[in-house]
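For reference, the chain that follows is the form predicted on its own, supplied as structure tokens.
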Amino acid sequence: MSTDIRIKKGLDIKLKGKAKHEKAVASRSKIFTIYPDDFHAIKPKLSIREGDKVLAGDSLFYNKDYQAMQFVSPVSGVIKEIKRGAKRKVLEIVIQADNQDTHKDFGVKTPSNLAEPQVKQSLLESGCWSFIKQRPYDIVANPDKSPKAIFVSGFNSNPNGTNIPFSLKGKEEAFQAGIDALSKLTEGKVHLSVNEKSFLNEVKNVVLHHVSGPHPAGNVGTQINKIDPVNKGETVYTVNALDVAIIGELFLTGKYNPVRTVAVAGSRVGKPQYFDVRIGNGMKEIVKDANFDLKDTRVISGNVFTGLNVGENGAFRHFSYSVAGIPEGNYYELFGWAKPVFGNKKYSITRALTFTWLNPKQEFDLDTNTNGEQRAFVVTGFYEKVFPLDILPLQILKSCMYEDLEEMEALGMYEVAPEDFALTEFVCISKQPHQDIIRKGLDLMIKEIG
């Protein structure tokens, strides 16, 4: 049995350089890097020292507030360097990787035959718990809080995003095993949303939802809002579909193998296609394999809306599900706001002085220029046109800025994440950093409410 959900508000942006449905394996880098800051609100306590030998799956650090929660090495090798910042904060863990991985054995298990404590223990000790996020707060889930439901989005609606059914080809058994494991963590339902015919329509042990409409229809936050909103005192878990397969592989093989098949796309990518990429892999190898044009190019680990600007010397991050290469907008344009817009270099949802709407099928070659400076909020009604959640976007952003906790609660902060405001940030005439504002608001709630 399935339900149909139609998202009407949103915005689809066609970008140049969409990844072809061809797969390759990204070259393995000699250096892998893990960033503890990827795990928001976690207090890392190191399990290793420089010079230590580690297996793939060995603990690098654990959560100081929940010591059973391990964060593990994606490869086998030697700890080359631990980079620290102010107050000795751990910024990076650099691993000199072996040519071939030796894995720690967590044991082959059948999730459907396990009880909830056994599944939870396997996920915590193997590092796979790090793939499970919770709402409220959009942080790594608290194992002590039982979720009322678990949500998995089976499609990606971001511009040039990874096609999940294509990415998971050959991993059907692992995906099902991952779903079986997740179903043990809740007395509620596991919700899986799809938007096209694929093997995902046949997955068992889930409630299937057919979701259609423009971006952000594929965002799990949109689906939560339409299916089972989060109220005060409630918790839901969210897991990316690509990580469900990694969790399933853990149970089927006993190995932690954090490899994702992701789209490497963008107008600055010479060979836009899909690559198997291991978490922590150097971007230099990916850039070379995909034939990036690096002149004035932003190399993004993630999608163009929510990804991180890591550059060619960075690494593929823990919560990245695509790679993008787009032009840097490091230029200024005199009276650019007053000039008519032709071609595919700019995009606007208003038709004032813009003529791109005359060709709805054209692909855009957008850069990172904000085309204006940050200023006070201007009430335009644009946010509401692209924001499908039953929440007032402008009001919740303002409540975060003046730190009114009661108003933030009343407006629905318990169910939002920064990615839910990526589109409102894109169309914002005031050039306000919406995602950063929401993240700071959520951090305040963690601190004051817990």
Given for the second form:
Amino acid sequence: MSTDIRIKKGLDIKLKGKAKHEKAVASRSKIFTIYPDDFHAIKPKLSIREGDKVLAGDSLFYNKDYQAMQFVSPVSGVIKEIKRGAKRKVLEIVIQADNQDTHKDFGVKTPSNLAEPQVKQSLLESGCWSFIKQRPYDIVANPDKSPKAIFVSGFNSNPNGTNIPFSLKGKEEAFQAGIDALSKLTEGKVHLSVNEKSFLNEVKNVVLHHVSGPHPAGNVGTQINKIDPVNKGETVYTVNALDVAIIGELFLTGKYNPVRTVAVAGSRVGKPQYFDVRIGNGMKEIVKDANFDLKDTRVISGNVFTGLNVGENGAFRHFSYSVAGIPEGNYYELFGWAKPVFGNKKYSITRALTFTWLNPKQEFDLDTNTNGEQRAFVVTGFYEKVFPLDILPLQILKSCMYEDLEEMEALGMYEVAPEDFALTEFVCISKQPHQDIIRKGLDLMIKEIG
Amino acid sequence: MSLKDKLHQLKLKYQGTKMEPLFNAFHTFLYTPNEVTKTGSHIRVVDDLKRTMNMVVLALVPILIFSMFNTGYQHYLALGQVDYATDGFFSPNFWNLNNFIVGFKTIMPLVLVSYIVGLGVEFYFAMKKGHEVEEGYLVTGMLVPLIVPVDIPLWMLAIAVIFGVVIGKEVFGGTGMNILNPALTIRAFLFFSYPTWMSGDKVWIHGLAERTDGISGETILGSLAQGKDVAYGVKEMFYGFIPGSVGETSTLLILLAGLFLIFTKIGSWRIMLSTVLGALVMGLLFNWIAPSMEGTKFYDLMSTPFWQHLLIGGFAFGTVFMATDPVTATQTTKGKWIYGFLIGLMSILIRVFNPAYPEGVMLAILLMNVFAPTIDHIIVGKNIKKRLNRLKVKTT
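Alt. form predicted together with its partner chain, vs. the form predicted on its own above:
Then the entire complex follows, led off by the chain already shown.
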């Protein structure tokens, strides 16, 4: 069974330094770092102390509100340091990694033979539950809320994003096992969206959707909105396709082995290609392997729309599915607002003495300059052109800003995640922080409505 | 140390002080700031509010220059010192230096007063409230001198600008927050406070107010409203060789400016098109019922061919530059169609039926500014209802 979804609104931007379809293994760093902040709205309770030995798969901390939910070590080694911030909040857990991982054994299982509680327990104790997010609120899923459906996107439309079928080559069996396990968690369907012909078309136990169109066609939020939108009181789970394979591997081998094959790309990357990266791996090694030009460069764990600016001393983060290196834009430009703009250094959605429209398909080399200061919302009509969800982007952003919970709810806050607003943020003439506004709005709803 | 570095040092020096917005306003005018993205998307489009506003100002420049020639032309025409420009748009009777000098001397003070007073108020509020100076007034400041009669006293303009910027904009929180179009607020203030200066026969041509020798300088709308014959041909109306508010006369240039704004994607083509459609529909309706109204005082304006309404008065200028103001217009796509259409309808309706003041565009736009949030509310309500229905279908 399959359906077609054609997205018309959106924007595809080609960026320089596209990753070649070649795979290599990223050098293993001596230090691995886990950031509890990656798991939004989770209250971490540490289960280790500095100096403790851990195996790959041993708990580092658990969810204070749901104690069975473990967050585990990606490697075996010794806890080197626990960095804390204000009010002793845990910021980083630094692990001195062994040269070779020793894994905690969770036991080989066949997910199709298991019942829902067993699958759930396996995922919770092994740390794999952390890959399952829920809507509403775009947070790690609450295991008590049974989802009406589970969505997996097999299509990444982000600029310089990881090509999912290529990344999953060789992990077909694990992916199927992951899908089998996920299908136990819902009484509804598991929806898988694909864009090109690949092994994903043959995956069983899913409802297949063919998605086409510009970014954000590949975003799971877009697909949910077109397939089965979230209503008040409903919950859906979303899992990144790369993580489905990690979940599958847990059942096939009994090991927690969080390695993703991701695109390392961008105009500052000397050797843009795919690397196998383990969660928590130091960026330094990746930067070296991919031959980054580090002069005035922003090292991003994730893609240019939703990733985190981690710098070369940071680490590959829990919810990152690519790595990007683009130029920083901390320069002044004489009459930058008035002069005509040609070439591929800047992107424009208007024709206001900007000439992107002459050649919009070229490869752009964009930097991190905001190209202007933040202003109140003034110009209208541009967000709607790049926002395919059946939601009014400007109105929902404003409702978040003036914190009108009733209006936020009515306008569709249960359906959205910050990443859905990455494109509207990119095209925003008033340079408003859309993703931040939506995140804060969702946090307010968690606090007030729950 | 280069200018760039010196300014950067100064910026750091003023950070956190009361002077910061003032300094930043000049600094960011000269240099786009070195700000980089902090949260969310790491890349941003090159378009910003300064560039957007600049496009509108650019679109207004040819109109401003034309208006200077026209002011001089009308002046000398009334004095009988120049012949009618009958040989096309590029007539030397119109485009000559004498005309320009008179116009320049008359209109530049209006532009300067508008900008100096308006920006002064903006800077004052920016410093007092500690927010950045926003770019909205760059456009408003240019619009204001173009929508007033040429011989308006400068003190009157200054008071109106202060009123418009403070009451029309700043009390709501500045650019982006206002309900009424600030430029039209300024004009409405003038119109209701100093009616003798804002209508009648004398105010539209430079130098006429002081003369008492019976030269009439009334606008086409003025003639029509009084049932007199119109002294101008359609071509002259289209080119703009007619008396009227400073910049509203040349439909040709306003049309070109409108096309420029649509091409650059800065102006909303939906609003412009629907406003024109609304006016045409209303004009046709009046043409249709006009025969039965013969003998009434409304007859002349009603029987004006419907398409000529687009050429006379401030209709074209209002459609292109005022109705499209994104802050005070509707913000939903569907809403823009309704909003524009109603402005068109109301403009012609007020134009025909308001005996005191035969110009409906200003009032129509201000009226629809007030109703814009209501239109949006209805459109947004439909989106909300769709979501509720979806849930209802699910639960039954």
